[in-house]
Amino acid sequence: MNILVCVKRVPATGGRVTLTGDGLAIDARFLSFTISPHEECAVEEAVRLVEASGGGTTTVLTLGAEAAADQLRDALAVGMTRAIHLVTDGEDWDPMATAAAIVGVVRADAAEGFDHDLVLFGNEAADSGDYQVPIRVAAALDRPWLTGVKGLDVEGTSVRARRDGTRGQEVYHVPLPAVLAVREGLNRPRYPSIPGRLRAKKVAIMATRPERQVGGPTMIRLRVPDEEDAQVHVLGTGAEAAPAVVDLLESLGLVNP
């Protein structure tokens, strides 16, 4: 089996985000970067199905600036075996763009009999939200695909695929190949460890710069939403506080008086 997975470099998560000056971008100078908890998981997903079938290959992609390779060799580290690197000038690509550069990678492999079974994403991205690509691959490459995966199975020439639905767990059956877009708590995922580290710095990289596609989106602005100031009332200390603590759930109207 061979398996495609798709990441995305962001900030890491409990940074304080600031914009450059004109509003268009993230100011990274003093952010550290990861890909998110979503794309964590596809790329585990990846490696415990290629072990569990005996054979096959793995493969992360990322899209991004050169600097987007230390997130590659992360993924090396745990267990991928191949690593593509789409290089941009680091300027964030718009969903139609990011789509159709990977749709290139993957026709491309496919062209030279190194045809993925699954392409696997992130649900969406962990910095802009955009969940478009996965979708938008799926269609150009007209694939099967299915979003919001937390249980993966593969059954002969399909996958087993649930995800939490409005009225309970939702189950479906996706023939092979297919896109799948994963979220957080599909699985619990490793933690690379030194020696994969070591084995991931002696991966080569394969780097091409793709043309970008024109006529997608256009950016206007990003703004950072206000801070909310939080407030915090001591109600009393001890049993003294539990009458305070009942007038308060009846104001609120969790209990009746």
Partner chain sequence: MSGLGAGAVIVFVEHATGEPAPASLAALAVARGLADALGAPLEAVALGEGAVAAASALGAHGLGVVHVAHDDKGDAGRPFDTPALPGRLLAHLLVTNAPRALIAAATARGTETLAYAAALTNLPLAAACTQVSAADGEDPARALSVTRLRWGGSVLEEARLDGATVLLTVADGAGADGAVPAPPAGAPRIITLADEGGQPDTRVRLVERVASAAGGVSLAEARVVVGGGRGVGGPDAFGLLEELAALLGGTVGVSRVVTGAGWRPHSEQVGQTGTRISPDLYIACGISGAIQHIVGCRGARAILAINTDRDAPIMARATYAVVGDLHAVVPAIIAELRRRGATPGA
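Given the form predicted alone above, produce the structure of the same protein in the form predicted together with its partner chain.
Next comes a single chain, given without company.
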């Protein structure tokens, strides 16, 4: 089968986030970059599915600045075989423009004989959290879609997809070709092997500069929420603090003495 996975380059944040002076982006001076977490699982799933199906291609696609090629290499290093880079000047595109550009790729691939049975996305990008690109792409292509997928099995021409529901897990029938938005927990993504990394270096990434369509919403600027100034109340140090902790538990009504 052929699978297309769409990924986004995001900073790997740590314990605190600071913004650039102009408030337009995260200050990533000391941060490394990664594929957004849900999408890492999408990449892993695609590799597994095609391995299991005994044939086909996996294509990784990103829309982003030149440096996002690193993320394509990371995906290639874990087994994806084809890579497409929609190169932008680095500014975040809104979800409508992003979806339009991705739809363009799917149609262009189809014209070249690459029909993707599955287009996989992460449920939402860790940074922008728009929750809509997968569905917009599906709607434009008039393909069946499902979001929040945490488990899936390919059964011939359809997929059995699981996700959390309001009362337990829900299992859906999704006929192929389809668009799925998956969540972390779908699988445990593998790390790239050394041969994988070295193979990835040799793959030619197909790069183009797409036209940016008008859409929305438009980001004006970012800001960090005000932190409450409360001082943490230190109950004690080491094992000696245990009585104070249990006193707290009792006072919160979490245990009955």
